[in-house]
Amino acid sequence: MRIAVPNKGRLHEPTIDLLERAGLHLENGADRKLYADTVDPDVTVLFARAADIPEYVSDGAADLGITGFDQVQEARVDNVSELLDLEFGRCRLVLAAPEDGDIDSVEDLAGKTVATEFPNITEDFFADTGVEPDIVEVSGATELTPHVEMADAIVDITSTGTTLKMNRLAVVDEVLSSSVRLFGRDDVLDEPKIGEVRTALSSVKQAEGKRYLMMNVPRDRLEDVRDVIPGLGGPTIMDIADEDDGESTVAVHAVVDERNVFETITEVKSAGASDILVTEIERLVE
């Protein structure tokens, strides 16, 4: 099975990042090659420019892709279906336009020209709401078209805004939210394979923002304690082997949100646990 990734650029290693973390280790590393074989020998990772990977899965020389949705729904491939939000690399699609010109709205730009990297999603967002500017495509410096009288405004992918800001660029309208995803062909979707890397990328994703803490408990004091942890399905409850009598105390072990543990920690010792133990998570399986 092949899994094609970003090959460069800010994607690149927040991929090849998780892929590691998902046990997907890759050998003799990611750097200057086409392809790298896996841990598991069933698993290759194909190297490709962004923009390329859903046409890669969607051709048959990739089983599974990882890009921006925006890439996805530029490339308009219909045999291909989204398997996990990955919740990285987030950005917006948006329309802008001059700050100090007429453009103000959607409706500004009947019969005005918008110049963009993504013609299919800029078509398909104007389809949407009944307006037809003139759609010119560019491959860079999108920003600056309007300052050069190329374009009345343009559709490109914004971050945090500091670009737009710095051309002189106000947002008329967002266009599409986009975010890395895993996504596969439609083919190939009910092999075994498949299904186990999906569930070890959602693994990860899973793990993050979450601590596990482990704690003894008196017995007596137990539902104090249960009361004042938010666990995923609560808390797990065990004997203690070394216990003399094998009631007193028990070990209790929960998963909570990062955010929660300063103060789960203070609420549990007054309850009663002691010896407090708190560890990251690589990988969570639901």
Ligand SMILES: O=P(O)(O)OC[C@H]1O[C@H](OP(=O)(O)OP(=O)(O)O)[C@H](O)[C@@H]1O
Contents of the next structure:
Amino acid sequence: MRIAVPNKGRLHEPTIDLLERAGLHLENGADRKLYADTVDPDVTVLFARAADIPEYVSDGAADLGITGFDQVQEARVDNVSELLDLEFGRCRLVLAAPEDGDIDSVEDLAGKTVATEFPNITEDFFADTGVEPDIVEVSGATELTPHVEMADAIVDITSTGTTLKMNRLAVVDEVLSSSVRLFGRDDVLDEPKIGEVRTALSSVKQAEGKRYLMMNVPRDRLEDVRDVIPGLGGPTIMDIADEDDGESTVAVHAVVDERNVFETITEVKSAGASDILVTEIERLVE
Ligand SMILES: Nc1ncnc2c1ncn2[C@@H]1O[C@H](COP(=O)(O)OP(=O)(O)OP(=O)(O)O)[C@@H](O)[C@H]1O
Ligand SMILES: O=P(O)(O)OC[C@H]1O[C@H](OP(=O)(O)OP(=O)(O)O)[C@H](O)[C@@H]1O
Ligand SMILES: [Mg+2]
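What about the form predicted in complex with this ligand, after the form predicted on its own?
All chains and molecules follow, beginning with the one already shown.
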């Protein structure tokens, strides 16, 4: 089974990092290689351009792909399905025009020219509005085109807004909201290995923002402690050997949202817990 992942650009590192955290450690994956093996002999990683990945999966060069939703939409592939929103690479595709120009709405683009790296998405966007500008495909530096009379407006990616601002462009409308997705070719979605990879990646996402809390609690204080733990499906309670003084103690483990850790520690401590440990969670398979 092959997974196509971005070979460079801003999605490369976070994608490799996610595979590693999911337990799919890459082997012999030196820079500039086209393929890397993983610890799982049945899983190979194929490095490709972010924009080419949907096509690779659709054509069968790979079975799974990881790339931006914008790229999947642009590729217009009809035999792949999304399996997971990996929630990084968040950005928006926007229609933008010079700040001091006369384009303030989509209607102002009738008979004008729009430059973009995403001609298909742009075409679909305008088809819905009934306005039909000329669409010019460029392969980069799109923000420059309105300043060199190549275009009146652009459809391009923005996240912080810095690039638009630097080029004195203002957002006219939102076209698409994107993040990185795991997707697969429809004819292989039932294969067990596809499910295994999806579960491994999803378990990393599930664990993000969660902490594992462990503590000792005198048995007669257990209810008080249990009441203040906002655990996922309730805490796990384990007997531990009785203390020398005959007092009975239990170990309490719980998965807690990291935003609640500070408050929970204060509360369980005053409810009688001691020896409180907080650890990170690598993966959480629900
Ligand atoms: N500023 C951004 N913030 C968040 N995500 C982004 C941003 N720019 C691009 N992306 C996401 O990353 C994907 C790939 O963009 P990136 O710039 O890494 O590669 P590229 O420029 O298409 O690649 P190449 O260098 O091979 O031409 C985009 O399709 C989008 O999903
Ligand atoms: O809103 P911002 O945070 O400024 O991000 C937007 C910019 O990010 C992307 O370019 P990238 O940095 O990937 O460079 P590239 O043109 O070489 O792909 C995109 O093409 C925009 O130009
Ligand atoms: Mg880019």
